[in-house]
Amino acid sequence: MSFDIPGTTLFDGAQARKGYALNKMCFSFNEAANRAAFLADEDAYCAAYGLNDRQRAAIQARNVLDLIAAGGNVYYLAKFAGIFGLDVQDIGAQQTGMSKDAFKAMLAAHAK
């Protein structure tokens, strides 16, 4: 079965597979000395994990569409946003194209 839903990309075994080096970096961050190397070293540490040129790209630009693109998946990126200060409502909101607080508007609409 296929599904294509414009403007999303699905994780599969592709993406799972494509994602395998970022998915492992961002579930370190579980750890918080982990989380304080990443921080003094950021290359360094995605080298360490065996990023590619684009997944370390969109690391460093932060930009949550290009590490889905570059098979990372919102529950591990999570981790990463975690970093920052960042929750999975803003990752909503970076996704949508929303600021955080209209995003949130967004669901509570339509929890009702």
Contents of the next structure:
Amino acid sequence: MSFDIPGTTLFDGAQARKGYALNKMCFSFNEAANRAAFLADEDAYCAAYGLNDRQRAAIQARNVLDLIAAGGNVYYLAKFAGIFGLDVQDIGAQQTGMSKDAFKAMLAAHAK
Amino acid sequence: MSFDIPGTTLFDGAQARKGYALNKMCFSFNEAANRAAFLADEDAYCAAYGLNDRQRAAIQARNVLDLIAAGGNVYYLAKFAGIFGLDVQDIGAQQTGMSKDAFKAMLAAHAK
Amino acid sequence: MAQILGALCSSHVPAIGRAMAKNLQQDPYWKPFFDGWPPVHRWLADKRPDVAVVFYNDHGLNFFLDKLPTFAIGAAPQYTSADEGWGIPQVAPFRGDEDLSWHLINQLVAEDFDLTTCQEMLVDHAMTNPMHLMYPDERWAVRIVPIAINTVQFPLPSARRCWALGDAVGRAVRSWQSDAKVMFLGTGGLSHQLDGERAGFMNKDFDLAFMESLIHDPQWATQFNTHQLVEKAGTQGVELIMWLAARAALGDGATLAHQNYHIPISNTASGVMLMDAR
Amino acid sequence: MAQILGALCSSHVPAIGRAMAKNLQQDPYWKPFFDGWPPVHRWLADKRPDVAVVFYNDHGLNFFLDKLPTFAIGAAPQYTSADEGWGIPQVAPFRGDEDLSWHLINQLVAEDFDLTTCQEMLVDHAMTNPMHLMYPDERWAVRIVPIAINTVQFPLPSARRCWALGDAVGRAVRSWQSDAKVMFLGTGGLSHQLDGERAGFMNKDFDLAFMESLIHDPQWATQFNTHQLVEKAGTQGVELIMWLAARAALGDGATLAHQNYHIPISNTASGVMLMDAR
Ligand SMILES: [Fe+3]
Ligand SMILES: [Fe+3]
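Right, the form predicted on its own is done, so what does the form predicted in complex with its partner chain look like?
Time for the whole complex; same chain goes first.
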């Protein structure tokens, strides 16, 4: 289902179907042991969850927009980002193509 | 909540609260490895699930009415009965105080 | 638009699976039950449904009391059976119809049904036995969408609410952009009780009245609250709400294609009922 | 009969927990946000609620897509937080109010809310942060009943349906045979979006209009469908349905006791709003 809110992908049934394996892997990162296992052998961990090539590439690139396009849900992806100590401003900056400082300035500008 | 259907305990919130540990243990019997672990060391298995004394005694006695009184739900208890190869007619006979043959005859009599 | 063929309702007790595994179809105990199925086989061969939306109840395989849904719907590409505690043999996996699953989820949530959606889901004897009875060779000719209704923990959804669910499912199927032929399956019942000193209870008069009502006065059973249904049909006899939901999905008017009623199989009064959509 | 004191609505973003862990309350970035809380502390000290019914959304800690409920309600003696993927420190466990949980389950299922009941349940930052803001010493003075509303996967329940849920919860609390003093908590929002090229979106005008509406035209937001709410408030701003449910639970009429609005904390327009029941 396509949507006419620019820059926005709603996580609907179509996304959920596409992203199940990816989201299941990211859900597993709630546990520290799983985060460590991912870091120890990223390829094996992704293979165990049956990621497809597109998902695997997006994980490898740590690219949030690609992960969303591959069916990722931001709530689970945030746990993946957490492995690298990235917060929501880091991933906001990455997705909007800004520096983190520029992204934070943009956020603050909404106060006006 | 008490109920006026004789010989019947509805599995409602009061029962669910009382029986959670017992039902959780019985739910685990979906898996063969857990059934084997129970048989290998019944005390340890019951302790791991935190059964109270009443539940422990009912499990020990393999007594379905006692298990229900202790908060057991028949759907999960059936998995416990399965460990011993008991079917629903065995547990029906036990609960009604009949021999299995007498219980089966009673069932067949409903056809009239 | 999708076409609705009819609804099949059937008991699902575990003993059926054991009887099939042991080839007891001609055994005197089982023959009156299995003799109810050839007309269903002819109907399936004739109508050739593509998809079955299955109203059933989980018996503590996929759901536990930590997350117990009133209404759960599968949205998985495949559903498998599993050991339920008795080491029973597994059957071949079922193919899901994800397109229909999501269409139903979208339509039903929009109509204020508070579904639990399941992209992964084990299905128990309440799915496997009726499917196995329909297709004895285990070559499932239909894709499925499972809809599980809580009968484990009270409060259960009322018969009235289950009718509303089935009605909404039926309307959603009719609005589905697909050339698929769809049937409904309602599994459970009829009267029986496994637990308590009342174990072994059955009620032939009520069962026959209920079956009759599905043709001539289909909302008849919605007059009863859950406690009344337990009183009349037994603690597990309340599974008749699956039949009610399947009948509701047919919409206005249904004609009886076939029925069979037999006491006892296992602890249960068994019923089979096949209805054509009008 | 139980007495309803009021409703507190608040943002819940994870960064709040980190700020509290680092004692940043007087830091220039955080001060405008934390300055919104002393009036809440005075209200709590004055009113002394016994129980909080908490409308919140799980962010993938307790629920996954294999069993994703539209509405889930806790019925546990205790609720604990847990690592959500960032190794955040856990807070003290929360005591549940099982009596109220089951009273709500019985009343709500009877009113055709298709709940998923949870006798065991982990609660995430959407529970811990607002509770920690209310009780900075982590000595929770209230027992809780958590009610989780799906905001993870579309279709979400509509704003209208969430209003109806809150309304039914409020009526059920008023019929609860107890001398407990009950408050409602709605956590989430206000406008923000974490995902996509639109990340960083906020909408001050809409947020202020929404907050104002809760006092003078409380069902105002129910005119919007979920897509409109995403457009106006962002993909995570839809969490305002928690505020709406909490306000609905108050019933007719509510008076504003306190409010605070500040941009930004983390990626979010933060709001705090305290309403007295009439
Ligand atoms: Fe059954
Ligand atoms: Fe949130």
